[in-house]
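In structure tokens, the next block holds one chain alone, the form predicted alone.
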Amino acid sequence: MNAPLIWIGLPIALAIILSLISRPRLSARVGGILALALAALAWLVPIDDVLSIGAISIKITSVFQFLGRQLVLGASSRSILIVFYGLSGLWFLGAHAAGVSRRLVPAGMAITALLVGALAVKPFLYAALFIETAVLLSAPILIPPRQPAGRGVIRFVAYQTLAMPFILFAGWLLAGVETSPSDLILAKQSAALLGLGFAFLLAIFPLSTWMPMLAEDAPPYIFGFLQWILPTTSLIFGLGFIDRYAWLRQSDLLPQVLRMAGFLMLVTGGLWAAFEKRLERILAYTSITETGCALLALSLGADKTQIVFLLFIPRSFGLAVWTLGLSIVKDQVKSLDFAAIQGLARRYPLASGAILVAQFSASGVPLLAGFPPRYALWDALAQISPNMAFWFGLGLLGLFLSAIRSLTALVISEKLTYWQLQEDWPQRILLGIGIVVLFLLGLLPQMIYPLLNTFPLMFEHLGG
């Protein structure tokens, strides 16, 4: 047996089968269970070691040769497999309640497999092609049925595609830097191209204008799924560059560039969210700040890389809970403008509560999932400079004010309406579980530490 075939080839085949299932509820359940089964398999079965079950011995090898290239999923990749397929399975299980299971589940399974492939391919530069394929596959599911592609979708595909030539050309130059490490001009050129490529890929300010547009055009749940899995993959891909090239890792300029980009995304996203009047655009600005926090964590150096990984799981759960609530609310109103959603919390309290809890979590409110990683990041920045701590706090303050404004809009109503539960039972169960999980991750963050502690093992020099 072969690990890349199990966790890359098999999910792509399963995606084709899932696309043939016409019943939305069944598609969500089957897709979710299959993804969770793949995560459980990665948890329980060792790679490159013999597993004995009675008289039967099984060994899953880590390398698969494909078109002259290698796909490698070793023991150090198990955390990626568990997190990607485990969290994707939870997203799939909630897709029917959000009304997008037929669109998200098959494509989502294939996208997850392709992004796992991006992190497994050797030479790792070919990851850019896997990521681009995933982006192209995600474009059709972002377009509402029987509607033309909006500006947000077009810009999303265009900007993500523009990133690829820069990254590929930078990789070609980096090969020359490896053979001639003293060539400073070549190193600067490759670093500039690499930075520009990742600026497009991660939607670093000012290349993030497409995100609010896409949030307005696309179904919220699908937008949230992509805003979790694509930036997470891109960040791990970027960590691979930093880990591979010593001159890049040891550069004094790299932390400054990452810090500047991170603060730009955090502060601008937070301030725009504070003055925004549409719920879906607030979601987009919050996603921008999440990536900004990750870049700030990257700027702290190899000994603080763990903070980057601490952001992954709270981000996924927060986006899932937020976008599920937003999908339910969006079905009831013509617009998600504050004026149109006034008092909606009285009829849909769980959906509204999920939106608000996720917003407060993203702003770093204590006892919620977003607090532990943000506190660790804030403390690390404060040790470097009080000014950095101030700007970090300002970005979070913007998110907190946006959550307060959302709370006011959802609760206050000019009409006298009684409180009632209009969500159906599956929605109530999923929203309730999601809200509880956001509190549990804030109260007991150590639950996810054993899993995240193995993430640095993927890298030779970054905290491994």
Given for the second form:
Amino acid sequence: MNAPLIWIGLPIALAIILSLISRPRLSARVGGILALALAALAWLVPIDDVLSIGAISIKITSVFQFLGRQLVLGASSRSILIVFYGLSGLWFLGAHAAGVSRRLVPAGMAITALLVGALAVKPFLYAALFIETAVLLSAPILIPPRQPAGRGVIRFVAYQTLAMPFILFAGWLLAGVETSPSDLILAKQSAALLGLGFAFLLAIFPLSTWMPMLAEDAPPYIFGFLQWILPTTSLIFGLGFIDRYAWLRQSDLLPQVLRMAGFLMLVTGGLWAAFEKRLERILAYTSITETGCALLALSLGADKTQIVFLLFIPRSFGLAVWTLGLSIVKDQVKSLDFAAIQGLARRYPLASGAILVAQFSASGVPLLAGFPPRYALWDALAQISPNMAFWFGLGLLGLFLSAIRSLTALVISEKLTYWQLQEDWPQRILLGIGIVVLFLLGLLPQMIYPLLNTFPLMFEHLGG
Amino acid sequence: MTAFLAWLALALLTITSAGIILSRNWRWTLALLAILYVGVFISVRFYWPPGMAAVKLITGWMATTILGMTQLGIASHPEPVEETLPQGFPFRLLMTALIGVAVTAAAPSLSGLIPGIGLVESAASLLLIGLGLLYLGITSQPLQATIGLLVALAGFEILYAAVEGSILVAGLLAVVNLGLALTGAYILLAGESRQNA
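Moving on from the form predicted alone, kindly provide the form predicted together with the partner chain as a structure.
Entire complex below, previous chain first.
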């Protein structure tokens, strides 16, 4: 038995089988249960240790040789496997309620497997190729059925593709820097290429123009899934670079660059969200600010990487709840413009409530899932400089204002409409659970700490 | 002989990539793209064994075929019309010439940076990257954007072949090229399916 075969090869095979299931409800259930089973397996079964069940002894080895290179999923990767497959399973279970199960589930399973492959491949810089393959696989599911592809999809593919050459070439230059650390010019060149590659990959301002365009074109639930899993993988990949190269880790310039990019994304995303009038574009701007927060957390140094990991799970739940609500609402109106959605909360209170709770969570409102990581980050930034705390607060204020404006638009109505629940039962159950989880993660953030504490084990020098 | 082949490849890549930028007919563009991959094969052949270098040629031709078959299957082929971007023939010719000048200036630095890569190959690689990005920059049409990305990637692949000879990388880059062509084809057909509906 081999870990990369179980958590990379098997899900790709399962994705092919899932694509043959024609019933959407069955596809969502089977895909969700299989992904959760893979997460449970990662939780229960040790890697590189003998597991004895009665007379049977099983040992799952961590290394798989593949075309002259290695895929390695050791014991330290178990938390990643649990988070990736566990959360993907939950996304798949909600896919039918969002009306996208046949598109999302098979491709989503393959994308998750490829992104796990990206984190498993050695040398790790080849991850760029796996991420690119996942991006190419995700492009077709972003185009709604029987509709032409919008500019957002084309730009998404182009920008993500351009990231790969920069990162691969920077990786080669970084190896040169390792052998001759005194060569400052080479170090600067490699850092510039690496920065450009990650700017494309993480849609760092101003390379984030495709995000609002894509949010308008694509089915919201699929957009949300990709906005969770792609940046999360890219951030872990980026952490790999910081962990691997001591000169990068010890550089004085890196925190400054990360901070500048993070603040640009947080403040511009927050302010644009505050003035935006379309719900799906607000989602895109919020997603930009989430990445900005992650970059700010990265800028705090190797001993504060826990905050980066703390952002991952609330981001996934927030996006899932938000985009599920948005998918339900989008089916009922011609556009998601504030003028078109007026009074919708009276007919779809749970879907509207889910959108609003997720928005407030992203803006760091206390008692919600987004609050604990944002509070930790805000506190750490304030200790460095009050100015930074001000800009952070300004970004979050923009998001909060956009949530208030969305609330007003969804609730206000010129016509007298009585409150009613028009969501179907599966939608009500999923939205209800989602909202409760967002509150639970805000009230009891320690629930996810055991999982997060094991994340830094993936790295040698990060995590304190 | 090696120097002759290197210059031949550069000439081939210059003519085909410039032709792709200047041509407005998709059939010519795809024919030039197919020939471009012959130049890529010759350039990569200096660093990789023939079998591995042939992967680039075959993948490139497969990608071209995918795009060509898709384009043939589409009922109407309107000429790309874009109001916001400058893209007349003189503009494209001027930009191509400018990139040529920039490549001539930058190629010696690049060949100095990467040990083992020749001046001609670095020029070929930079030219493809520059013209691919230019093509990508002046269009938002799916076919042209896909071709632009393929050309830019081909340029990068020449450069990367000089420093990396891994079979896994060759295989994954082939997957990326084919994936790009398939994605481009899907995007082209997605627009078409509504017209037919």
